[in-house]
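Let's start with one chain on its own, the form predicted on its own, as structure tokens.
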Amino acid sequence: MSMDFTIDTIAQAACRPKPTDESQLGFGKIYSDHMFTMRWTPETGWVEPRVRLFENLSLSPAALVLHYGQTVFEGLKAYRNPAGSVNLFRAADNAARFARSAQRLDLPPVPDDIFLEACKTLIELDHEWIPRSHGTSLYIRPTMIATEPYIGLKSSSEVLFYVITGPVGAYYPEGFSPVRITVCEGYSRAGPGGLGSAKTAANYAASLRAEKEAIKAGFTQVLWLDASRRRYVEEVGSMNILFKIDGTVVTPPSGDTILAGITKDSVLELLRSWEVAVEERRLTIDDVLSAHQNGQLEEVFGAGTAAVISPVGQLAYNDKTYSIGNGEAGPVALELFDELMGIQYGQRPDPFGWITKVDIA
């Protein structure tokens, strides 16, 4: 499916000031000049693809998204490469996951080619917003929301798809330094048959209270257990979790309650190519602590688009804190971080065909 995009001309006076100190970018606080929008109804399908000035949206107070949370989103990054073009990392996989999330929320899927073209067009127009320092990138946030004004429980017959971008640095204040995470015992995030496998607002809203309490207690993030028994390890709020136990990297399999992480999948492909033993299986928090007690828990690290690889230095559970690898980043996490960043920035070979290049003027 192909569509002609309308691209609005933006006056220089309307452009936003660009950051001058890339070390202070943080994450998710700064936005580029343009955004992409497109609308859907059952009668018209997807129409009005438009690149326009980044500005506030206008919604009815009765819009269904505000009352019943019918929304999905994605997150991907654009990186400058040494050849002068821009790299997108596994963007087709983001498009496919966006469609799966939409299906779970009973929203119309955006055709993959339009999803990708919208991202590329914004990069071409706002490429000067892509930061140049190593460890920085342009974050891309595609989103779909139910806009029909109706205070009644149903799927929306009016939908808005939009994409915004902005320069980002490290997701966690620690950067690549090991983070401290705590196992959540008082709350549940996602249950079987629920929204855990979809990238949707409610999936993350369920985690906010626990995360706030964890940060207040001095931790960076929360490690979630299964909702029914609070025994099986699932994922961290902003990333999938992996454990290196006695030489094997073990991670819970994606499913109803765990998001299919694109970065995690990349990690597993890399590890297999390095002939490192990998297992996708359910494991309990007791399995993890037993491995720690026996000296077999060698590394713990998270994987996600925002943080890429995030080593875990401390894990807290039942009012006891366990140090992982003397609180330092382990060799597997370090090599994965270097390899993924090298591929993303075009500084290392891309044997898996993960990179889509975007030429810029």
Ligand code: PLP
Second form
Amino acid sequence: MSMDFTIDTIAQAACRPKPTDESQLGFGKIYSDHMFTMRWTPETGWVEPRVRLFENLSLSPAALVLHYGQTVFEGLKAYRNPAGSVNLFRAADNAARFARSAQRLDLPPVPDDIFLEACKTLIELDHEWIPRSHGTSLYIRPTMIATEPYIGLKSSSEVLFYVITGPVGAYYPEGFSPVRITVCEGYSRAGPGGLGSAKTAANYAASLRAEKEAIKAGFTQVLWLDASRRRYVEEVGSMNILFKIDGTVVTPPSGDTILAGITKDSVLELLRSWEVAVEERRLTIDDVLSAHQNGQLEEVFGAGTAAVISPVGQLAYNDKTYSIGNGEAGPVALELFDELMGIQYGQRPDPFGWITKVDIA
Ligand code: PLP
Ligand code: COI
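Please show me the structure of the same protein in the form predicted in complex with this ligand, now that we have looked at it in the form predicted on its own.
Full assembly next; the chain just shown is listed first.
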């Protein structure tokens, strides 16, 4: 399905100043000048695809999304490459996951080509917002929300799809240095048959209280265990988790309680190509701690679009804190970080065909 987008001309006076110090970008605070919007109803399908000024939305206070959380989103990044164009990383996989998330939340699918075209058009128009220094990128946030005003519980018959972008640096305050993670014991994030495999607000809402408590206790984020038995390791609030145990990289398989991370999938592909043993299997927190006790827990690291590769220096469980690799990033995490970023920034070959190039004026 292809559609002609209406592209608004934005007055120079409406454009905001771009950040000048890329070392201070942080994550998610700055937005580019344009956004993409498109509306859906069952009668019309998707209509009014439009690239316009980034501005506040006008929404009924009764909009279903505000009451019942019918919404999904994605997160992907665009990077400047040495040839002067822009690399989009595995965007088709984000489009596919967006459609799967939408299905779970009973929202209409956005055709993949429109999802991708919206991202590319924003990159072209807002290319001056893409930062230049290594470790920075343009973060792209496609989002779908239920806009129908209705206080009864039902699936919305009015939906808005929009895409916003903004320059980002490191996600965690630690930058790319090791983070401290604590196992969440008092709360659950996603249960069997629930929303865990969808990228939807409710999963993140379920994590906020736990995260605040973790940060207060001096940690960066929470490691979630399975909701039924609180034994099996699942994922961190904003990234998947991997453990290198006695030479093998082990990670829980994505299922209905764990997001199928695109970075994790890329990491597994890279490791297999390097002939490092990998296993996608369930593992308990006790498995992890006994590996630590036996001296076999060589590395722990997270993987995610915002988080990139994030080494875990400390892991806390049951009031005890375990140091991993003396709190330093391990060699596999470092090599993965370099290789992944090398591919993303177009500084290393792309043997898996992960990059889509976008030309900019
Ligand atoms: N798990 C959760 C809960 C996330 O929010 C993310 C980030 O998007 C990930 C895992 C990693 O997914 P991806 O690598 O596709 O960004
Ligand atoms: C991402 O990594 O793209 C995410 O959506 C995680 C979010 C918590 C920032």
